[in-house]
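Let's start with one chain on its own, the form predicted alone, as structure tokens.
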Amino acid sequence: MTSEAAIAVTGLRKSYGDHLVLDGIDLDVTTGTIFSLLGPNGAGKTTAVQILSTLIGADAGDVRVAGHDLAREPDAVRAAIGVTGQFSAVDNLLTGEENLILMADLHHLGKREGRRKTAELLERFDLADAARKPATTYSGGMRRRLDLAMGLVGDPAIVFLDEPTTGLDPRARHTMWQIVRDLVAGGVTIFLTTQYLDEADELADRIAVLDQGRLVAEGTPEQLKRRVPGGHLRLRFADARGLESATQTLGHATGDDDALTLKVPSDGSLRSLKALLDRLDDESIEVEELTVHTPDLDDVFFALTGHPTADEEKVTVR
């Protein structure tokens, strides 16, 4: 734990009788920050959302959210942080506006802040216009975002945002990415759980992936990338005897005979695209066509939990 730490998390451990759904986890999120919790369905992502937000308890751990002690100070908790959940907590039967004075009211604001804070979050959502229409009307990213300014009524310096893009269109989802971006620059600590790992590979700026209850990795995206094998280059060559030459020259790669195509094993970096083409050029072999191809955090998650053991442990990237 640190006094910069927006949430800190020692052996976090939560039961449903003989099912452990999380096995001793720890945490550490940095104030002002991006911080994704991935992990195939039933890893224990939303339990471990659900305890932070003090919905419900730990049977055991350390936890520590925006300062305050979880288990002794659970209303200051609650005071500091703001939770979007996987489903709208929108009243349909109420209009934008009267969705956000309920929230106001429920934090206790005055008549007159509960509709300024009302106002501010209608505009800088981009709400205003259909402020006074039903809930039923709104499309789905319109719905989200009112999801997501309801959980700001009370300033939060924390959102936990729980699959908050889930079921929007493209447009949407990136005006939503756009609006996270903001919190964050305004010194709001998010912390995001999502099924989209371009999502996280998009926003985070540290990434934990749980795997049956357990941290089986942790570090930047491309911390985590670069733990896995796979990444290549593709070159393409006009005729067959181009091919030849440069499976002869390169050595170690693949060959497709019909697509006039060869994989070679590659880190991506500048060095070694470098020193294959220069090996290419000695030999006076021309290429048509080069692509780099990197692991993407599709190849992190599935290596990770694709196939997961029992005495697996944790592997902490740094």
The other form holds:
Amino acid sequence: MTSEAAIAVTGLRKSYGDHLVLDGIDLDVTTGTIFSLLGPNGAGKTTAVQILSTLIGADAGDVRVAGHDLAREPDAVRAAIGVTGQFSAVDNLLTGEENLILMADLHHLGKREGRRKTAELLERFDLADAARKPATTYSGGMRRRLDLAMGLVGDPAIVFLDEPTTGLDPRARHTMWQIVRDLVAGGVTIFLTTQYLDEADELADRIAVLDQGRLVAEGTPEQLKRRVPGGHLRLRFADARGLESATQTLGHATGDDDALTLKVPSDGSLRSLKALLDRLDDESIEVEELTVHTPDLDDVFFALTGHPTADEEKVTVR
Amino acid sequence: MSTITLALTDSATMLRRNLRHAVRYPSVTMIVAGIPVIFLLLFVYVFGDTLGAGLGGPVAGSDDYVNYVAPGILLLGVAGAAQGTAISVAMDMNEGIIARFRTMAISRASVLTGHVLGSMVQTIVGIAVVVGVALLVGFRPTAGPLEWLAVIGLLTLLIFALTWLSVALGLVARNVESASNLPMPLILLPFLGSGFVPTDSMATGLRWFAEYQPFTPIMETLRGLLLGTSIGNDGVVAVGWCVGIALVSYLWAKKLYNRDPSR
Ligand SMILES: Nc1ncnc2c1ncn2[C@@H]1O[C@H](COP(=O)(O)OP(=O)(O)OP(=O)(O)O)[C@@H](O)[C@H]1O
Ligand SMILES: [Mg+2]
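To test you: the structure above is the form predicted alone. What is the structure of the form predicted in complex with its partner chain?
Complete assembly follows, chain above in first position.
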């Protein structure tokens, strides 16, 4: 085979003391695609990225990155990757421009090429105006972009992004998504971690779901979503009588007497929504409020692991 | 690129980074020069007459005491600078950028050599200021050009050794508080040696320590070079100490930096 996988992992294990953080992970990331590792807080995403990017050692497992064995040729791996960790990795005492020039120097680009690359990245990541300001003065979104830009100075073939949009506002988030798409269009392989199903759905060619150090599912976004039945409508009524008659009319629904709400399974399409409202209308049942819930990470987790995400106590009351 | 040129280029890049930090946040350099200058003025103008008289012999009074105390003050400056280095290394190691460096194909030791060279420049500038102030308050060395060269050489070697030691201490500390505490004994060494009073005047146990600790032969050598007192074998012992400390500290620092950050 001519095209080897960008990242190939078998049996990866890592513990901190007695705490088993990665419990035998197998992964294959095809060159030129976006692979997303999806999981809640503490699942082991950062640990996986830190191992794959040579920052920390694994306890067991075979890992090849860019065709090189991670344990035997760490420098060859390092030369092929760019890393944007979960926590900011910029030099706060330097300006944005100086940070990029530092990276250019460490990649031995030469003075002229280093300056050109720096100017290009500042422009591309919308940092040109802030180029001469110290990184400490940057906003969260600017800092994240600088962080990513620094990882790209060496034109890496594989880019690791650990929760690139956590803490960003919706606009900054979309900017980041566009940057990721542009990178892949340029032939780069992306390994991305996220806590958000919509982000993985939006970007990834393949998603692996990590839960307490184990992969509980792996596939394309469509394959995963098919396994998640979680979409539903929530109807709220003015009084118990409304709730009661709606429950009788709609059959397959679960009601909450205290909140006066009813949860109805739905694919969220306009047509099914209209059909539902028509039926309530025929019975002259007044609905106070209607909300549409598409499956989120909680639903994925519930469906795949049988327990809700560890940190949030967002258990649906029946 | 060969390993050697790679190491040199990356170390130069890291040195630029550290010097930029030093210029932008000059407080460390100021402490390096400030503390010994304060001690110098204190010892010359406050204690000088009494201590100078107590020395007896050829030196008597504060005018001569400044000559006696200058080498000790210089070493105090070098030791204080070591504390500054340990603190800035410990602070830097907590920065995310270090994790980034570890995932890059750069010469691994360059992060440390950048710190060592940067701190050495800072310390040398600070010590030069201290020498300048000492000359202003009456320090009158008799050294010729050759002796001055030897003084500069020995001080640079000492600064090199103690900077590697403090880089190792900064790495082993893991937080800023212990990084500032660990080098404390170094600051006491000039006092517990021949820096401020001759060792003959000390109690037996202390005298034994004072005569065998590394700073005493270094101070005696500096005194000999600057003021023409006899050096004997102190010169060889001084250089030996510096080389030994540098070598052990370098290996220790490298080992500490290369340990897996997750363990
Ligand atoms: N240096 C460490 N020492 C001890 N335990 C650690 C260390 N780093 C991580 N862990 C533990 O390993 C587990 C996985 O952590 P990791 O940071 O990989 O999770 P994550 O999926 O990235 O979570 P998050 O979404 O919060 O970033 C957690 O239980 C964490 O407490
Ligand atoms: Mg994480």
